[in-house]
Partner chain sequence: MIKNRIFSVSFPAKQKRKLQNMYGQTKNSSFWLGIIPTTWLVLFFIAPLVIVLQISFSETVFSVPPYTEIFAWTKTHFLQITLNLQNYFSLIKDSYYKNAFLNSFAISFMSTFICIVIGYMIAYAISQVSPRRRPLLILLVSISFWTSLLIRVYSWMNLLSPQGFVNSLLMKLGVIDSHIHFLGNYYAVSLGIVFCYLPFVIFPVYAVLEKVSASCIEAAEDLGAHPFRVFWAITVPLSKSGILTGGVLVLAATIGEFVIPELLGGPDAITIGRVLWMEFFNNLDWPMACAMSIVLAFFTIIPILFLKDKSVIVN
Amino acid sequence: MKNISLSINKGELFSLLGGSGCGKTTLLRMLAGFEKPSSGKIYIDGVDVTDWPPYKRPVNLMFQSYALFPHMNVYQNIAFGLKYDNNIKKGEIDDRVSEVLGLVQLSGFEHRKPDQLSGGQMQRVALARSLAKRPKLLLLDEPLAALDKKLREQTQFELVNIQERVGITFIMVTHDQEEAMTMSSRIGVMEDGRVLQVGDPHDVYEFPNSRYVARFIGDINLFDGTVIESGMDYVEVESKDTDCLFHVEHTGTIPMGAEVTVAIRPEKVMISTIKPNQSKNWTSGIVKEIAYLGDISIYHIALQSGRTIKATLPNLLRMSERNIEWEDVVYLFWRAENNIILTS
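Let me have that sequence as a structure, single chain, the form predicted together with its partner chain.
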């Protein structure tokens, strides 16, 4: 962990996104109280909880492995946390358990043992158990990682709905950028123990602040180059990789001669067999690969420098009717405002 300063808003669904070993789970375990930060403070609702043991914190963690107690049934699992809470009266426990079971649509499963549940059901029991105490903060460690793809997509929306209904602040750890994009109100991208960028999904995707974030979230074409002209609201960049000039709309000051990277998302690149009517932000190449994904196709186009650009196009026409084929010479062009300039 290096120099992390994060504030999470009440009631939001915040995602910590990063590759394995980036420190996202360690950060989550610090919030739960299982790891101690060597320096720094953790505040929840303005209260310093840095030195509180896990069982005193108003925080619950949903484990990646779900960590259901194998010797207890669903009811006992969920009631476990309520039993040790002095603020909850004995008679209230039944109501609370059936309330959260209703929330995750598992009413009637009270007497099942964990080994009699499917993966999806176990996941929902784990969620119900961590919601039952109505924590101020719910931490989710890769909550959907163990589910298969179809179920995962369905559960993403369910989880967001539940979060909106209970109004509890969720912090989720995930390595799946799609999951983070669909579910979160804000994303924190982590790498090597640092938080590189915090923003809503749109910000992080359209305006990444570093090469790492740009590459980690979505697909992107990166061109290293040199600033040859720097205006008030634009810069022009020359790159060895292409023969064209990049004209980038940019507010800020980047000095002439600076080494920068220009990034452009594949879906922002347009392909044409006719030379575009613009002097900058275009290049040409030969189609080397076409990956047909059904709804879209990904074109790999080799430039003269040997570099490959990726461009995605929606399949408006059926495959047999498309007019671009392998080894065709095509022109690629994009709009100046879709260029992203990265300095770090």
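Switching conditions: you have the form predicted together with its partner chain, so give me the form predicted alone.
No partner chains or extra molecules come along with it, only the chain itself.
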């Protein structure tokens, strides 16, 4: 970890997003008490818990593997931690188990063993066990990684709904950008032990603060260039990667001659066989690849410089009705407000 200072709001679903080895799981383990920071403090609900052992913290950790006891049924798995909590009376255990089973829609599954459950059901049992002790903070380590794509997408919304109903703060670790964007109220993007950017999904996607964040969150086209004109609310950038002149709406001051990167999301790029009526933010090239993905198609267009630009278009027409094919010469253009200027 490198000088991380992070505040997470009570009752939100916050995601730590990053590639393998970036430090997100280490940070999660520090919050759980399994690892101790070499410096700094950890506060939960305003209380310094830095030196508290895991069992004293108002925290539960839901493991990626679910860690269910195979010889115990669903009821026993959920009740296991409650039996050893001196603050919970024996008469409360049945009520707690029944409550969380209803919450995760598994009422009636009390007597089933883990090997009699589907992957999605095991995931919900693990969640129910974590919620049963009513922690102030629930940590989720890649909670949906073991599920297939369709079930994972369904479970994402179920998990968000449960979090909103119980009002417990969730901190989720994931490397799946789509998962983080779908589920989170805010995202912290990590790299090499640092938190590079924190924001809601819209801000992190539309306004990344660095090349790393721009590349990690969704697809993007990046063009290195030099600022040749700078105003109060715009810059113009010339790039060797294309003959295009980028006009970028930008608040702030970037000096003339500064080396910057212009980023454009593929869905912001429009394609036409007709030259656009604009002097900036357009270029041309040859269609080299078309990938049909059902709802959208992805186009790879080779520019004269040798660079390839990616564009995505919704499939509003059948393939037989489209007028853009492989090896066609096409024009690419976009709005000035769709350019993103990056200085790091």
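Heads up, when I say rigid core I mean the largest set of C-alphas that superpose within 1.5 Å between the two forms. Residue numbers count along the first chain shown, from 1. No experiment lies behind these values; they were computed from the predicted model shown.
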> Core aligned, does the CA of F69 move at least 2 Å between the two forms?
Replying inline: yes
